[in-house]
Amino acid sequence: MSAQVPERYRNDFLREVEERVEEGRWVKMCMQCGVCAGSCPFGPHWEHSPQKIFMMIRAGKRAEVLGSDSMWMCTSCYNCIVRCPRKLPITHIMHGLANYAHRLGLAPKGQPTREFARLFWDNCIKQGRANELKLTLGLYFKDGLAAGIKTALAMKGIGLGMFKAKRINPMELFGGHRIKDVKGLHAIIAKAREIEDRRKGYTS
């Protein structure tokens, strides 16, 4: 008869992790070794890299990991992946956490990273693809009237010089090119969230 594991030592976010996480059961997998952190262009500025990251994981440390902003520092270069010495899928890990924290509301609130992807995503959606100069706008006024004037302000020149290459087109504002079906992408988009809800059993 195989003996029962004490409650104290059982880690439930572990196998949450693994249940629910892009890749997640690859968590275990990581050795510490640390290559990850030190292949990261912005490794010095991680609150928790993501070996930490795995560690606190297995260590059930599941507020700490889902509201940390850590996650959300991958800007998905794959150096980790191209490095790692046992080929984990860390990137693809990290954007699972990320999302994970989402869907369960426990992501920082305010974090750079996250406010641009939900901003691009919101954008992209509307119409099938992305209106550079509303989610210019948004990025600009995200955080008031006069944060986003001065911002404006401060990026005068840039949006001038984009404007004359024709990368900015004031047309944009009163809708912009958009994919021919919307309706069939806004209910294929539907039907993934709520298989990903169904399967995943997102809970908070």
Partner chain sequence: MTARVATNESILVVGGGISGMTAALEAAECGRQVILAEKTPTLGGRTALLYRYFPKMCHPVCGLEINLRRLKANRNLRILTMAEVVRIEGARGDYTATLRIAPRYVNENCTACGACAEAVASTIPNPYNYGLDRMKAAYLPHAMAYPQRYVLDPSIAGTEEGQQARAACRYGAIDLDMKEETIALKVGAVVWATGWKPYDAAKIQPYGYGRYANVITSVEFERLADPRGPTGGAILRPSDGKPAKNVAFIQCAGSRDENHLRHCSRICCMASLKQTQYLREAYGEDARSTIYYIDIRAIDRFEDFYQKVQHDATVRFVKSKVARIAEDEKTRNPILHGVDTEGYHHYATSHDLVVLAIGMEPEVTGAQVPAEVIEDSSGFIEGAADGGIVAAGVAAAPLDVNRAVQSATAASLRAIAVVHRAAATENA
Given for the second form:
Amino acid sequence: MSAQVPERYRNDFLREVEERVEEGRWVKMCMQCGVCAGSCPFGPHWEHSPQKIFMMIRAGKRAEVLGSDSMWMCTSCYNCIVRCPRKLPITHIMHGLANYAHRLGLAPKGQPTREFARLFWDNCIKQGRANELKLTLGLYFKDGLAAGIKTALAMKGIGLGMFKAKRINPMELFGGHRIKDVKGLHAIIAKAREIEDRRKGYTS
Amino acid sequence: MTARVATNESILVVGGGISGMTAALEAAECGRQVILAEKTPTLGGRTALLYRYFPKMCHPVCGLEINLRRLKANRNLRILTMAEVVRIEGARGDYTATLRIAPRYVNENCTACGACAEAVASTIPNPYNYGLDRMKAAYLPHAMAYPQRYVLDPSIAGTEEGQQARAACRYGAIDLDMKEETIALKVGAVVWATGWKPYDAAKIQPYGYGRYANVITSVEFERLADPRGPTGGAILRPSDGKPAKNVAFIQCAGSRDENHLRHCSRICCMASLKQTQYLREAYGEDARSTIYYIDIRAIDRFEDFYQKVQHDATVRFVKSKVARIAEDEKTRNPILHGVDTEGYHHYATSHDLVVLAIGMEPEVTGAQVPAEVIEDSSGFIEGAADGGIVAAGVAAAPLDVNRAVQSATAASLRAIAVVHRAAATENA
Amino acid sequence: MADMKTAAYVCSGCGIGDRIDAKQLERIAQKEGKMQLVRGHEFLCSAEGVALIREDIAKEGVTHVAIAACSRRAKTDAFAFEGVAITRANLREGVIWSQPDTEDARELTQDMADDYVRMACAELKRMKVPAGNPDRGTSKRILVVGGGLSGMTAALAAAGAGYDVVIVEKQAALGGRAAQWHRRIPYRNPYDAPVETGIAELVAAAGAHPRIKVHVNATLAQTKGAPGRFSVSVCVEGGDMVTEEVGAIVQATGFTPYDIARLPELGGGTNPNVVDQAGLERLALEAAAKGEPIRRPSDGGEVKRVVFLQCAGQRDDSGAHLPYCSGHCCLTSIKQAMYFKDASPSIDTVVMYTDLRTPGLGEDFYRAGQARGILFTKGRASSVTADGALCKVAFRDLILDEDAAIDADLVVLATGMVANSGVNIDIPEEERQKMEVKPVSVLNLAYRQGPDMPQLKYGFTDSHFICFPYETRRTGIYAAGPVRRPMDMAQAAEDATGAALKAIQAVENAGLGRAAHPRVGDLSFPTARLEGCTQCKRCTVECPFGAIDEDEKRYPLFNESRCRRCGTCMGACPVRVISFENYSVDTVGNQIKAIDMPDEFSEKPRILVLACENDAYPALDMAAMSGAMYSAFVRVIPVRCLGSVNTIWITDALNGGWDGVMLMGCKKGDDYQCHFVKGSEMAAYRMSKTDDTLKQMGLETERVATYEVAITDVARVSQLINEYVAKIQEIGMSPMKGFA
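If the one shown is the form predicted on its own, what is the structure of the form predicted together with the partner chain?
Complete assembly follows, chain above in first position.
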């Protein structure tokens, strides 16, 4: 423990979170009541509740916090925000932390929510619109061909239903529609990223 | 408008709870002229509705009895009940206060014999039991009520029942023609002691107060434990009248919460610790109390009491703000969901009864005082900038009884200093 | 009161006349009670009824009034006649409302009413109109002991209301401990930053006030006298003595921080970089004076990290340290952490607590601290060790549930307040002499019962009563500020103002010769027929208020204006020489003898109930109001306090053929509820000694029983009576009937 001691319970990581994580400046306002932990529908499945994450941030547990998969499980139900007696924007902080961990490459590998998020982002950015069919298939086949076929078969009833209801167009598989100025979008996103990086002091 | 004899050397005390009574008595016992105005039909306020005090487990009405005796013996004190202060004009040393006095429909002939109540059948929700039961529409508020004089509820004043009540009274005490009266008083200083009210528990949506029968507030629990209360002191569940042996106490119900009351109400931790002992007294080793808390605020020497309760095997502490309550449809047991933050353990615990340690908010906020006063971020009152109106007790800050009385005693001297200076100026 | 004229008024209203033969009561009052004037009325509390009594007082010269109507607690506005002796026979609550309204019950109900009228007449004849005590001090000056925040506030508050004040301060200047503070916790809206202490302004105001006189470098050498006439020898600079005549005293002697050297495991007393909260204030003041940041004490190094350990040596249930919480320390640590954060936000500040206690609007201050970046950790520190110039704090993190450590340049221990209350008079003198550090008295009271105020708990001189925080066991002396109870500056200022009021009240009451709380306005006072006194000292020892001293011949020396009129001395006196004008061995004794005692074969036992007038008597009234019935065999006599019950009443009752005696008083023990402190306990003790007497008389010990009855025991009190009566019926009638 001794090597770790000087790092612990210093405000360094808290400051980092305040500066670089969306709504991170709220973390210090938590009074550890635990109502967020109890309010979360995913609570029992998490390793760390928001309240515990906040305490870990204060305790300087950088690697454990950023490597935690807890933030990735937030479904944005907003129960915690509604009940938090200190009005912390907990949902936003959790997403901010996830984003930050991802940016630093510290987020847990193979975490399904994170994988989905990446898939969704790439899918969306590519043509400026979400291609639901490709996104779905990408998700089905992310663990290999056999697993993909199995999942696809299991979901076929739903797929057919959606097709009949004109919610899915099989033609989307081939190219799919796009926005007019994809290049422009890419430029916007690049600029936004640059601004964010500058503001939050990311170097990479 | 009737003018009453009062001068700028008189002190007006607004509110007849323990703080107002104290402020009034202390000044009167220093030889000052005091008018005590109370909005309801009786003095005593909220402490008269408590069963016991922490940490001594003694009875609030014992102190009330002493205060009433002091008051009965004092000639410097005039009491107006059912009187609401609606306007205060002027400045320190020279105020004119306007009071609206609601009709009681019973005059000073009343001997409190109770014949009118026997003649009346209608009932109204009993505010002295926080509406947990009903009382006759002709009533003596409670056994310790002062003045010891009946009241006719306005709902029957103009009815046949009102006539019956009048006919039943042998002493001509019932006066159905009484009208609202407005009076003006000249006073030098005002002590504002309007106290507190429990926060509206129904606003704390996840706890289901008002939806679940077995979720009640701490002030209601006091009435259940009190032998003078609706159950004769038996701690029973509202849903089925069965003994409530396994009780959850939820701290900070409304307090320390940006969505409700931002301040800490100070008394609730001690009140819950005390209430666990009611349960122990009622059910012995079979009692099960669980206190769900954020911080136990057993301040100064009250710490003893906390330590004593910690050693009580029937009481368990869980450091957690309860997230939500569900109800078991079959048993009507409230089920508490949350996480114990010490070590992070999820729970879903069933209890017979849930008591919300409800927060205190000012009965009258600074903004509602009919005069220019300074208030804090929660509406508690500091007083007028020139010091001519001073707040006392829980009107000034969330306080326990002991501190409220201390505050009222201090306020009383501040008011005396104001009228003393007013008199000095006049005589100069 | 040479010409005594008695009158009895029997009311037949509220159903009394329907249930009882009121005419018979009038006859009894006249023939047996020997009342000189007897009148009946069907609505006595009416304006007309009251006018009748007033007229008799004015025209007939009536001096003694017996009112047979409702309880003495009811209709007090109507039956208030100044300058006459009044007694009340409780026919309504005490008879008709506590008895069933049946034909069968009629005879016993009438018996009860008859006896109550006999008793009232018997009492009345022995009563005198109290004239106020002759020990009227005339000094209205107020002495304030201690010139800190509390003392100065009390002094200015009293002076502001027109009273002269003397402050005695031990140190060389006014200001007290708060003068050593850098800033104070905010005490009014907005609660978001430390504020100026305001002590310099207070010192200036107290120093300049024309009504305030100040002695510095001064202590009290002796305090003698009583409210209205205290004579205080003040030892001033150079050892000279000055005598100050004052009417009341406010003791505002403050506190001493708990010695951090007792916390060596937390580095207290050994590590220069571990300080207490007072130590940090000193550092902050010094730094502010130099216009520099606070530096590390050991080497003047820069302070980058500060850890505040809450509850250091407090809230301790092991017996090693202070068991209580000092109330202000959480807020004080937040304030002190702000000193650092406001100087430089980059300084890390951690407050380690188990329960963060920021009551009321203190929650705003807590939030403000968090917003400043002060870190709050729920944890329990086990050790602080030095590592070069750094301190290593080892602790258990209670949220993350693990052992952890933290290093800091400075550690602040939030130690508690120890009251400067002088000598603990409950510890016998001999033992005090043997103590390692001999306690020094603050007041040096020349009182029989010891030189200082009695302490409630943990050295604090607090009141025992929730409803009455200024209840004192030394009349005219009021504790204020942290000597009374741990508290912060805002509360101390409030407390001091309240104490000043009580001091003012004490001088006013003393000037009129009347009692202080709780029997305010009572003009009766104890007198002793010293020719009968055996110098047994029971009264001087047992007086709960230290009102009685002993003269050089060891006779009791009453200081009436210290007396609270409880009658404990009267109850204690074995030779019955102590009495009050309107409450004496005779006023009660005569009632006991006045009833019509049925004979041994009547199957009508008689049970005497001596009920504390504050709790048991109201409970009986309320039992009757709620319709609870109790046996018609009891006769209730209200007493000022169970402590005033003299055993002669018990023996007289038993000799007179009463079948049993019930004493009803308040709860005793640590959480006693007796407003005269020990009344109930004294009574229980005295009654425990009556067993032998009973045996000598050939009576069963059950014939005398003591009960604790609370005012809320509305249902229980009638049950108790009924059970006791059943027990007496089982034992059988007293064999003593007919001998008296």
